[in-house]
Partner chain sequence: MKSAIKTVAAVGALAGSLAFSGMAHAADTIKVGVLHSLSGTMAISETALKDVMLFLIDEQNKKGGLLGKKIEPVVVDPASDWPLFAEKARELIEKEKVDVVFGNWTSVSRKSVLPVFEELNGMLFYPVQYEGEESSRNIFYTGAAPNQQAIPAVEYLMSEEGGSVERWVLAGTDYVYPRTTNKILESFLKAKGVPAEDIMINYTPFGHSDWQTIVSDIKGFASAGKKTAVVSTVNGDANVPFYKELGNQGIKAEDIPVVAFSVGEEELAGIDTGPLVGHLGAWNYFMSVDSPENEAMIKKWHAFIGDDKRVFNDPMEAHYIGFTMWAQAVEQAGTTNIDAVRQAMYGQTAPNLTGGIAEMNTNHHLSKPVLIGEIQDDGQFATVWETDGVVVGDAWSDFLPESAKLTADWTYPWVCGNCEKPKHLTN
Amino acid sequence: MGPISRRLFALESRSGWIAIAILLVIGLFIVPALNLMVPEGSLFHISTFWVATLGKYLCFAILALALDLIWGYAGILSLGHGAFFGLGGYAMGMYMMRQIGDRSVYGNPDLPDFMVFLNWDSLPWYWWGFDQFWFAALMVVLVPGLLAFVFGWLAFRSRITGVYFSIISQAMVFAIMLAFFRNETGFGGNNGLTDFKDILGFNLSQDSTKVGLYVVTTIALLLVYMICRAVVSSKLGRLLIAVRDAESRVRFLGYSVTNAKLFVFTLSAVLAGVAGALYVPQVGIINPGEFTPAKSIEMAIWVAVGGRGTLFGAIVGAFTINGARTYLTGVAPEVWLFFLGALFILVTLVMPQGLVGVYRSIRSGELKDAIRRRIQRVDV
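Please supply the coordinates for the chain just given, on its own, in the form predicted alone.
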């Protein structure tokens, strides 16, 4: 195993798993305790707003893991993963809209408010079944997975790779965005789905429900990480790395590159759909804005900043970028986009392996040696 491969699997080390265990304890026990058990006036109290915000970051971390699985390990840069995230979110949003019943503005137990406003007579067939949670959960997985399977089969079978795949994936998410913006499509048009009341009988406005969603999302992030780690540590993972580095050689050796890519791309889409389903009840809305190509591009920036091909780096990048967004959009909203662009350029030119790569270089002494060699060149 070469130096690059050793870096890829470094988080299987004891120190890596200890770090994950510490983060899990903080996420599952300390944060909920500081919200529910510590009085609001205390310095150590974490407000429900920040619990919900952290829950949103966790959803983004799951999404970043899904993208890193295909980009970092298989070399598939998808700029349309917002499609799978949004479809999973809409599936969960449709379930919660059906749960509103006669508590809606118009008091119609059979139709969502936007359908009543548009004078729809009956519920469209593709809304059937969403009054049941099990059906909605199935659609969260099935719809993004089926779309990814069909799209990936057509693309990989045609051997579309590199920038061409990125372009057509972006075209896919843009087409879905245009469809969902239209009122006649039946998904709320520009306003999307909102005004949710509860989920599985739990009131979404209560602090305990928000903390519960946060805990569920934390557990989901751990499970997704374990799934991704199992994939990349297996023979399939080594095959994906080989495909990323030398696809033509892998084909020459007789391996089915198309099947390997199709499996990991479909799995990634399913994970992105799960992230979207967990995201919607915590933010209280889902609209076509989640399908904008800019959102999908930003996902790639999360992975690049954290460290592509490391999994853990994807989580770090998602939290770092979105934490910076929350801070900068509050104190200097006009600076945010410039900061994001500058950070991406900095990572591309100076930190190609992201923040995790910088940390590993510092720990191993590689960064110090590189600086010393650069100084010696200047002196000469």
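The form predicted together with its partner chain is what I want next, because the block you gave corresponds to the form predicted alone; please supply it.
Single chain only below; no partners, no other molecules.
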């Protein structure tokens, strides 16, 4: 074993690796196989609906990981992560928009429909290059990264922390939302980008493409998880935890808190951008709705429900909340918001460590002890 692979192996505990392996086998092989090979109508068939929905959850899980990295480990609660997610999504959407070519409604090979419609006669400069996948892929990383770098540099340099940071990050995403709603901004206004046909030559309406995207997203989630794990278990990670717990002291000890925070914030934004880019081809639309402050708040709630500062909890939280939404909006369309609201309150009050925290305390027996203590107290 070389030093690199040894480091890699050390990222997770033994049981962690086993869990990852099991989930990967289910995610990468069993789900696609049950969708593509088992005939429809069979009990074991997984419909394309579920593949598409799971694919969506996986993107949210990547996003939640990105948020947990900064909130759980560096104490930076961004209420504007929807901005990075959305910008990544827009970059990918612009590529797919350019791929439509003359198959659009008005049949103009050079301009997307909405530009024909607004009487634009040429492509604005910021759309140049998006007909190339490599360029779009670069922008998926670069645009959110750059925005986060500039925003973070301004904020961390002035030592804006805690709720102040949360609120101005919310102002940022709100400003971006308003700007993208304008039709003149050139990103399709309220409707956003839609009517995608294919990606890298694969037809988006085919089941095989959907499964392909799902598999790619699963692998991306694994990679992002590994990256985050590597960051938090490095020296930088320990520094971040110290910043989270006592920022001033770390500063007085001579560490550059600003640089550390800036690095991890920018990385988190890039990961969110990647999540957005994977999300858009799977849902078929990107519009300024992704920038509403409510969505960004919800992302923080996924992390809180799963358990912040655990990475794995972020994934659990994203799946739990979005799964509950899918289920409840179908089963209890009139009252599902009550459930969701109550869940948020309960989790923050009763399970401060989130679902993962509950699981851990069950495993370690703490919960049982706590309950026993409570009962004994009542007895007395």
